[in-house]
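A lone chain, given as structure tokens: the form predicted on its own.
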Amino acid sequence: MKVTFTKERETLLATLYGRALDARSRDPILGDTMASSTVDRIDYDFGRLKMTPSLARNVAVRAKHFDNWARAFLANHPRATVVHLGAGLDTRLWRIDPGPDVLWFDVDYPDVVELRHELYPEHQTIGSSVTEPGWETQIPADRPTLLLAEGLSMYLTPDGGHALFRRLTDHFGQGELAFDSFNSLAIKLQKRNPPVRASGATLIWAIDDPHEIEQANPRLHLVEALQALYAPGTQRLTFGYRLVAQLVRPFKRMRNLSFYLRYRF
């Protein structure tokens, strides 16, 4: 199956490949075997993305963290709705395997959703840019709702991101919003990241203070702000990664390069 995505869309192939490489390693972190088998079905030169085994472990640690947050939310709300924003080719729905009373929607561009339906079992999707108003009205708003946005915020504009979060919290009565962010230094550094450079993707939104989200949307209340460099699971990353993380700890901008953020509304 030939895939010809470019720029931001192409990065979804990098994270898919990262999860596949992790699954194929001797000591997988995420163990996403479905990602591994999906890579084998796609006609695409994954080598051009320069996704190394060490970068793949970073991808796996981040994905596992958001999987765990989703599992915890569903344990407390067994009749919930999950809205996966910018789902790409993520297989989180099958990794978590939520109960029959959970409503789960994967949202992404129409061509990405079309590819999902060619590659994956039948599941509920919405084909739209997440920033396009109106798609959320297709989802019932009568349940606790988890809004997941892994690897998305940095590709939005600040105004677009704030407008998206306001629109969703206005539509859904209660729940949580979980996403990861980069600060302004990380946005500059990530432009040198091999998969980002190979795809030509543009990173835009830098969040230097997690409370910025609350200030823009008083309905959102920060519950957790975890520094990605030191988040649970990073002890399984390479020695080089862990050494650098310790060396930069005294420097605020460096230790705060990326956050895993969770808000309640």
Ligand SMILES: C[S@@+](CC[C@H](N)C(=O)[O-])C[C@H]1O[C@@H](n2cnc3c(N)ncnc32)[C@H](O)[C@@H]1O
Contents of the next structure:
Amino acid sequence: MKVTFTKERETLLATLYGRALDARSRDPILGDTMASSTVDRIDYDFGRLKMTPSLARNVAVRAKHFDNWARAFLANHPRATVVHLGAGLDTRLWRIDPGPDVLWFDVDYPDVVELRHELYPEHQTIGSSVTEPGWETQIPADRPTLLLAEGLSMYLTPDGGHALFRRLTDHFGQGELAFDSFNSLAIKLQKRNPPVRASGATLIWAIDDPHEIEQANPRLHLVEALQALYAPGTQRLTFGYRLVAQLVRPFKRMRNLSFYLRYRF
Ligand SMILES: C[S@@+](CC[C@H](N)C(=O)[O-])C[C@H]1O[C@@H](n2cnc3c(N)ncnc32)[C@H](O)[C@@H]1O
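Could I see the form predicted together with the named molecule next, after the form predicted on its own?
And the full complex, kicking off with our chain again.
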């Protein structure tokens, strides 16, 4: 199947390929074999993204982290709704396999969810820009809801992101919001990241302090802010990565480059 995405849509092919490379490695972290077989079905020059085996391990660690947060939420709320924002071609629904009592919606641009339906078994999606008001009204709001956005916030504008979170917490009433963020230094550095450069995507929203999100939306209460450089699972990253992470630890902007954030509402 031929795929011709550009910019922020093309970055979903980088993360998909990262998970595929991890699955094909000798000691997989995530073991997403569905990502690996999906890559085989897509006609696209994945080499263009310059995804290296070591970057792929980072992608796998991050995905595993958000899988674990989703599993923990579903263990506490077996009849929940999960809204997976900017889902791309992520196969989290099948990795987690939440069972029939959970409502799960994968949300991304219309052409991305169209591709999901061509590649994946029947599942519920919403094809819309997440910042376009109104799509959330298609989802019932009567259950505890996990709003999950991996690799999305940095592509939004600050105003667009805050407005999105306000709309979703107003609509869903009760649950958690989990997402990853970049600070302003990371936004600058990521412009040099090979897959981001290859796609031509623009990174915009820098979050320097996780409390900014609470100030913009008093319904959100920060539960956890994990520094991505030292989060659980990073001990499985390459020696070079771990060495750099320790060397930059004294410098606040460096150790806070990226957060895994969890808020309650
Ligand atoms: C880096 S990819 C991450 C995809 C997926 N979460 C993963 O980890 O593989 C970024 C995703 O955000 C989506 N995205 C960016 N801006 C969006 C918007 N305004 N509305 C919906 N999706 C958006 C892109 O289409 C893409 O699928």
